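We begin with a single chain expressed as structure tokens, specifically the form predicted alone.
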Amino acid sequence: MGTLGLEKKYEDQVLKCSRCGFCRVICPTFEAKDFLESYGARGRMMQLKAVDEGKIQPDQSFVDRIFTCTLCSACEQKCPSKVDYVKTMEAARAGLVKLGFAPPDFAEFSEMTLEKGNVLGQDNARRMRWAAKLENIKVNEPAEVLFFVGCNIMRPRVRPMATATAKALQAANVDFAVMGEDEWCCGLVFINTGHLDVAREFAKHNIELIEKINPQRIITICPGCAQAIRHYKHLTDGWKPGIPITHAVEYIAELLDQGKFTFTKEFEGGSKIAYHDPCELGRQMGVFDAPRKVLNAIPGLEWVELENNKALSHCCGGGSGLQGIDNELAREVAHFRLKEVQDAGADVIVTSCPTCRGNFLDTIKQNSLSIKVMDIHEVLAQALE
């Protein structure tokens, strides 16, 4: 093991990188940082190799480069050597955390999240405000489906996403439950940033509730939450739920196929929409068809593919905790994506991720852009009314 204590499989990945540079054409932070090599995937791997071999010492500049990657995995789509870049970056971050290197204020952030149970530092009782006008929502009761809502739901602008999803499930007569105020953060931001001990605490807590509800399926409105819950088996003593853990849009597409409900109301949210594939849902979970199936089923909805779509979708900039580490960089990355929307002649961007939605909204406000942002669940809820 080298300076960062990387496992051999990750050291092998560092050596596997041939420094060809194909990743440069698609790396969002490389583009946003005016093509500065150290902010690109290849540059990060070169620095990682030098630090792990002891040729240079880790410092705050190195930490900045490693932790400002969005972990969007776009580089892996272009890599001829098939380097497992994202997992290697996560391992490098865990090594840095063990050495005492992490983004400023992250220790305080971790402590606050553990105390409150959510990344926003709010009273966890606020988690159920999204359901204030809904009836018959089961909380911590046995159910066929567990709807894991996620921390973002505590933001007022995200609540309609959960409300819309619950309405769709009710329309299809799905037996589902939520964890309510007992739900804790999924822990993904801590997995992404190498704070695995913190992530493990969230995993243990949430697993206890999952086993109490005993669902046959877990759905989320956040791709990151689904990714995190799938990762729990690596954080605990081999927890194996043995059930599908998917994004809600996948489940809703299945319900559509089964004829559980149909959309009858025409879309009125804008003249033309563009669909944005979130990195975690698309590239990392392989979900491309389900959201498009939902959009195609809605009457009167005209939508277009962006130039960079599906596996080559441009990152929103909000992933891997970048908004908390370097918000300016996160918005710069989002601005590139929003320009694609404008170039496509669309006035609405629809996504399937609350982080994407939030970063787009902030960037639109900052730059006074005339683009509307919607979540796909909001779109389908409107069509169900």
Contents of the next structure:
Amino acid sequence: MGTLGLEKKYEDQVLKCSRCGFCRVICPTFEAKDFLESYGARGRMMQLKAVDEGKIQPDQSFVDRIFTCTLCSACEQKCPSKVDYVKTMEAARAGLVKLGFAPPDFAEFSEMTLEKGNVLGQDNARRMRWAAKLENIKVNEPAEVLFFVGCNIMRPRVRPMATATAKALQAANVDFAVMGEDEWCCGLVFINTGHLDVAREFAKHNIELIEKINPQRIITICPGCAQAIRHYKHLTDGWKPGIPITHAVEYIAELLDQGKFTFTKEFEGGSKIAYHDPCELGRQMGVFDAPRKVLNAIPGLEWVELENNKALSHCCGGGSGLQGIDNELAREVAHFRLKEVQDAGADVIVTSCPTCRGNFLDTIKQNSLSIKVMDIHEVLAQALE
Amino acid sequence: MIDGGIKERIKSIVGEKNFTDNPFDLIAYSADGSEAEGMAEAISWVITSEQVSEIMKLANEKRFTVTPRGAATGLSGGAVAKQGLIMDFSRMNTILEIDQKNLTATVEAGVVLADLNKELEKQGTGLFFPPMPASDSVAQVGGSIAENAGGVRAVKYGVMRDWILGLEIVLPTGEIINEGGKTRKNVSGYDLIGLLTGSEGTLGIITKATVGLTPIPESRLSALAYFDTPENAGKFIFALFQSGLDISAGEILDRQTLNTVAGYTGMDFPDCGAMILLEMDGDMEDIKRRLAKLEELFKSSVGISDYRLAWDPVENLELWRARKAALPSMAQLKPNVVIEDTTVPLSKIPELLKRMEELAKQFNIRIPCYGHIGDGNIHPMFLFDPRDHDEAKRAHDAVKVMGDIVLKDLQGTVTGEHGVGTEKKMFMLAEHGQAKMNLWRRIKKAFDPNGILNPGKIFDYD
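Pass me the form predicted together with its partner chain as well; I've looked at the form predicted alone already.
All chains and molecules follow, beginning with the one already shown.
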């Protein structure tokens, strides 16, 4: 075992990287750093290898190169050796954290999130503001479906997404509950950045509530939350919920298929919409059809595919907490994706992830672009009004 | 040695943003796709030919070495520096002109091969640039010319050299020269394009290129056949060429490769000694006529246990599945592989495959072989785990014996398209002899009197 304490299965992955460079074509941070290899997948693997073998001691510049990867996993699509890159990177980050290396200010961020229960450092009571105008929302009561809302809901601009999801569930007569003010951060950013002890605290808390609700299914509006809850089994002593944990859009697509509800309101058109596959929902959870099915079901809505779509979709730049670590880089990555939207002749980008949405929105504002960004749940909200 | 003063002068040429000497950046630039490794002292990105020229003048004045680098997808260590400055062309990547009347494109060295073809498609030219090494999605024009890259379609379209009409070259001493242009013929003076193409960045730095283009074929369809022995597969290839059937790719996967692919993908292959995959391009009607003729040839050939023909593009993709899975499947068996690049006369292919099987047994390692049977360029893959020192040694010892077999017994070369770099230097004397290597040294000296450009590649200069 080397400096980073990588298990053999991850050491194998580091060795498997043949350094062919095929990942250069798709790595978002490599592109955003203007082709600097140490910010690309191949270069990062080479640095990990050198540090793990003790050839060089880690320092803060190494931390920056390793923690600025968005874990978008696009490189895995291009890798002829099929290196399990994301898992290896997470393991290496966990090793670095144990050695006392982390992005600047991360300790304070962890502490704040643990204290407040959410990554925004706000009063957790604000979690339920989205439901202010809704009736009969069950909170921490047994239900068929648990709707895990996520920290992003604290942002006023994200509230309509949860409202629309709840309305769709109500329209389909689904028995669902939320965790309300007791819901804590899903912990994904801590899993991604190797802060597993912190992530474990969130997992334990949320699992207790999940067991109380005892759902047959968990849905989320953020693909990252679904990914994190799926990961809880690795953080705890083998917690096995034995139920589907999916993004809400998958569930809504199923409800549409079952004829549980339909859209009748014509979409307020005039715009050319492009759909962006979030990395976690698409490449990592394999959900490509459901959001397309939902978009296709809305009367009057026309949309186009971006040049790089589905498994080869380009990252929004917001993955793995990059906005908190290097916001400028996160926006640079987003800018490349937004150029694709312009090339497609679209003026609205629809995504299924509040993180993508937020990073796109910030980048659009910063660069004064004439593009509107919407989450698919906002599109739902319009269609359900 | 690049000291602080030199670093400041390089920065003054390329700008602060185009320079780094961060040790972690140097690590990320310490290898290519081969086993070669080495640490440079600094990296600079160049944007203009004038910057390249200024740096070379400085390098001559201060006697530091310069290693040009494209995407470093090479498989022989050509872009790996053990000292000095790495000059990265990734930011010098403008397509300068697409000239449809003359069927040419003029590009900067850092343009990615696939990006040129994408742009040709985007502009609706109906043209393409045919040389297509497996790395074409990332490999750059400059590096591909310097390595004289080939690829699966070389059997029909040739290699990089066949498509280069003009070059802008920065000499190691800093002068910028232009060779050739847009004409299809040019015998005026020494053929410097021929000399520079495949010189692996040791004689001059390619900064711009004018390349030839050709119309995109309407369609591509393929056929595959399973042979009882590699010998019969080899015999079939002679019959194929004699029949006059024009192929755009001819690939072979030996039994070990098929077993590896089967283990990785779950694909089923009949019990056989080798599989051959043939592709034809052109207009659909003509391809189908040729496919039918190929089927007749399959039926009349010895040793074919089964064959398949793709009559539409969907089936065509399916036939290429095994070939595309060859490299990924090997990575699942062992973490490391030495990818060799043997090229032998067509008549020697069966013997090469047989000898590689024997070599694998002799050294108790796996050496699956696949490659371009259409031009005799076979890639034996020497698999090993670097943590198993004994296995690693056996693999490398076997590579040396492979060199003897190819050069002495099969009248071949150790590299058909990957280049010599540092990884195949050990074979050069045996392949070329002392007199020729002395000539190489005089040529190198004439171009690069101070030996500062990409030293240690192809052969040792002293």
